[in-house]
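Listed next as structure tokens is one chain, alone, in the form predicted alone.
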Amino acid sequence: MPELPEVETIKRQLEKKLPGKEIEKVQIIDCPNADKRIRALSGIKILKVRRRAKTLIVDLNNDKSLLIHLKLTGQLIFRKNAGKERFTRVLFYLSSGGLLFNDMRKFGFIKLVPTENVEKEIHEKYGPEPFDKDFTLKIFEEILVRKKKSKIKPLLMDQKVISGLGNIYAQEACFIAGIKPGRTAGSLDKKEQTRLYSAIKKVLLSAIKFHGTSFDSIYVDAYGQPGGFGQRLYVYQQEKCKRCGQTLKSLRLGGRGTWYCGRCQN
């Protein structure tokens, strides 16, 4: 599933391409989770593209907004020439080019909501984002105290607590901070809390810089290109630690595979 860096990459690219373009036609090809009302958006212009957690928000000039979530295998790709691809589920024909919503497994969704309701539909369902101004070290420490019995990695992935982090970057942040992902939040001392707080921001900024992580053809950016952060991963789906060379250990936390270094992480 695309995480914050992947969705942020797509948002940044689309906000350079979509604002000002008019939707000429919307074709729902095979998307059970697409709001059927989007077929009536012909003649509507795109105003802005933004993001909240892992959801893309496209504001329109009819006081409505599209909420787009890629889920496991979704893609949102801008093409100069609109045309259906193998897994295209929804196709937006624009005044210049086209926007393809591709989704192999068809778990992703497109909703149409009044723009004034976006806060209720999206924002209120998520915790603070790592780059929010009010996501301070103090707030992070308070979260760890409040959730002291929770294990670190599943806690970082809980979207109601902190939004945007998923399986990849939660593991990477733990490694950078030198903390085993299976430890409880309450076991971290002040220095470890500070290291983890900084590590979350560091890994996300780096992943955004390289347009996210691709392991296969599933995740691509808004231009259909793979992300370049995969070769810079420390532990996620790796065999040996890139710092000490020791074989990495693995366990399951929250039902997800988790890799860590028994020497570099305490």
The other form holds:
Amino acid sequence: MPELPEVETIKRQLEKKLPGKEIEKVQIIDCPNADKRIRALSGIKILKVRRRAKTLIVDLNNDKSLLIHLKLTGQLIFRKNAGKERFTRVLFYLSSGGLLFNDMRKFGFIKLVPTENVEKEIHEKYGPEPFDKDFTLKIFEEILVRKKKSKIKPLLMDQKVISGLGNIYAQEACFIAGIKPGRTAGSLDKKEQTRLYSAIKKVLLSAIKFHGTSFDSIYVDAYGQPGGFGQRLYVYQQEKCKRCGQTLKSLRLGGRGTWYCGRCQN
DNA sequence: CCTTATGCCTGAATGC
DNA sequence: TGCATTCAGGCATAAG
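Counterpart to the form predicted alone, namely the form predicted together with the DNA:
Now the complete complex, all chains and molecules, led by this one.
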């Protein structure tokens, strides 16, 4: 399930590949959430690839941008020889190679919006990027005070509050910070707030370094390669604590599977 | 304002 | 073996 590190990995790879390339043809194979107008992009060139939260933004030279969200099972893969694969939903034929939008469960979407509206469509809807300078410790503390009754792990997953964290990295951050995921935001003391703030950045940076998590073998990067962070997970879908060896506890928070160590997290 | 539930989907895993 | 059931989850939306 692509979260910030996975989408960032794809973004960094595609921004080296796509700019300057021309879209020769777009084929929508089976994609209920794809804007039909993308079929008319023949002859349009790709200018830039960006990321905001978990959404990829592909700016085009016709003042429009593609907004691509992979949701749970989406893949965006660059292939030298374009061809339909098992779950290919949209196929972009490029001047060299092809860009495949694969999505087993069809939750993902591709929108086409005027580039000038990207701000409105995306940026305004989401909370701060964890690596932007506006995401300061002070801002984070204010969030925790404002949402003091929320449970901390579902809060970290709320894109309107902070963008980019999903079910994996929210609970990994809680582990690294030594905080139980079911604690309320308001119950964190100053030290815990600081630890969690650092843990968010730490886990995301590390995951980006290893090209993300391919735990479920669904996520792959823009070259079809799995990420290497899966074996470095502390708690997500793990049985025993990597630090103390104790059997992890599991529960559901916000409807999502959640794991934590009763000894290492307080 | 809040929290929790639902729908969108399909494949893998499980149960009888 | 096969068929039905359950589960996974991002996130918009509805309901409580």
